[in-house]
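Take a look at this single chain, the form predicted alone, given in structure tokens.
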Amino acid sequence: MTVGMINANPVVHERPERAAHPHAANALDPLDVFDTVRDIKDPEHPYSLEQLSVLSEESVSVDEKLGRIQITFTPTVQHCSMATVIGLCLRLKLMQNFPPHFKIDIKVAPGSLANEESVNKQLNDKERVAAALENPNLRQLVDECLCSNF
């Protein structure tokens, strides 16, 4: 058992392969967004957020008319100390891969985290996100999660 892990034995799901999906050439759909974030590595485990069921296709919504991308993720345990890191990873990956006119909302699934309200507030406050990403240790952890090999 690894010292310091909140969830030392997570349930790992097989990663399904994706077939190409047809859609309008210029349209952005939830599957495009999911395909962008599905392989982000969990900060504590050598598995992707998809493999740990932190993310699923159903947890992503896109409203192109309003220019909004929303992701709701589910931490593996109620007292997950890495929820903000996961949210930062999601936000940064979306910011790097989609036009800046999209408003990005990252939320914890209702009832899935003990401090859900404060985490949601942190993840959707631009100043807090910017400050967090200026922290070299936190930024290194986020970058490691984004450089996955799944």
Second form
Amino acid sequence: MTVGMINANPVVHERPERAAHPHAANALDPLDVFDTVRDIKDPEHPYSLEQLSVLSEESVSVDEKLGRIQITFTPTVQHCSMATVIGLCLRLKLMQNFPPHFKIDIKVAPGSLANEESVNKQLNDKERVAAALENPNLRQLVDECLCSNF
Amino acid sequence: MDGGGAAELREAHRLTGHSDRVWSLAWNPFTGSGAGPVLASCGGDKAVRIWRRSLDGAWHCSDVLEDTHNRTVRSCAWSPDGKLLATASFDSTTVIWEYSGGEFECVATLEGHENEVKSVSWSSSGSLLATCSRDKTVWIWEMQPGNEYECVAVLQGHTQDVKMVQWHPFLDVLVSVSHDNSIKVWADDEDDEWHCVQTLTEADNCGHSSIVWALSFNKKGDRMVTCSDDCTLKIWDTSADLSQPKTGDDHESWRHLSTLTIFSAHLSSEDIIASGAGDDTICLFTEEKIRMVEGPSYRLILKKEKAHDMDINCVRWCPQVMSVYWQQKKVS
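Return one more block: the form predicted in complex with the partner chain, after the form predicted alone shown previously.
Expanding to the full complex; the earlier chain stays at the top.
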């Protein structure tokens, strides 16, 4: 664990207006997926991933026919050691809210992180994810990020 | 399964009981005493289940091994004589179980890995055991009298999490596959020192370009299959000199026809490769009988889509019967 924050002065954005959006009752809308994850708290700061621009509506894409959800997130700094924690939070939230047959891909936005390839590899290694979620300290941190209300 | 007729894969039985995803399976290799096939399964519910077939043909769970591992049990393996079962867990231990007096009891606990143990394998002689872990090492253990296990080697070399280890079917040669995309072959020398005799990589050996999840040898030991996140199966010719496995003049790289990850592959005694994947399909491949000039080629016998509702984690051929059993991510 590092002493002191990675990014002590994050840029915080206004929480955007939440407009109702019409869509077919049974279709899986990327906005539905985004609504599920936008309020996840950043592991280091008392703000949501949306407020810190780690996530936006454009972060999510869905292929309902293939049953796939893809999320791309942007860590606030190039050397973010919390990227894997954020990725875990996203995956757990999606697993808890969407049917298990959906295949979920979580990646950092290209060019946004120094060790991008290795982080993407870990985030999509289902065995590593399973083991990480069984680690009590890590699990507690993730659960705290998922439980926050904004 | 003859060469002329169309092949079919039909669900014969569905075994329910685990309360979380099933990660791995192992058939008891012992075929004597007319007792019928015995299967071990293990998973995220921290338990191991033993399944047997009754005289009426129905399968039932005869034993549940629980309250021992305190995290996911990732892999299990029977000793060659079928008397012992080794279970590898995310709790960083490997437990040895023995069937005695009508129940399984824990007779040894192998400790030492720094974190999750991913796989365990018995050598053909039954006297050596190999384990591997996220701590990037492979450990070799030697069985001593009185259920004692001594660690005889801690093998370093992989630069990431080691996913699986498997011994050659009759030589004391060990293969490991890793999150670092490589395949390593380990052997001991005249001084009983273990070291890596070969590393198969993308750059040098037409190896994999992503995480390698699993490997399987055929019975003769001249073929090895590996499967990877790069969505390919690779078949290796391991006949000539086992410390130098090679893929032949042209590298043989199969597509499982899957758009996602392959998690498991297994060679049957008749050299049919079964593979299961993250797109929920099972494929069977066989080597073409007519040898082409460029080397052996393989064809897809069948592809079963939606074999499960979710990822296939493990496929295993039953040694006694010509059928394949597979386990899915979650058994309800």
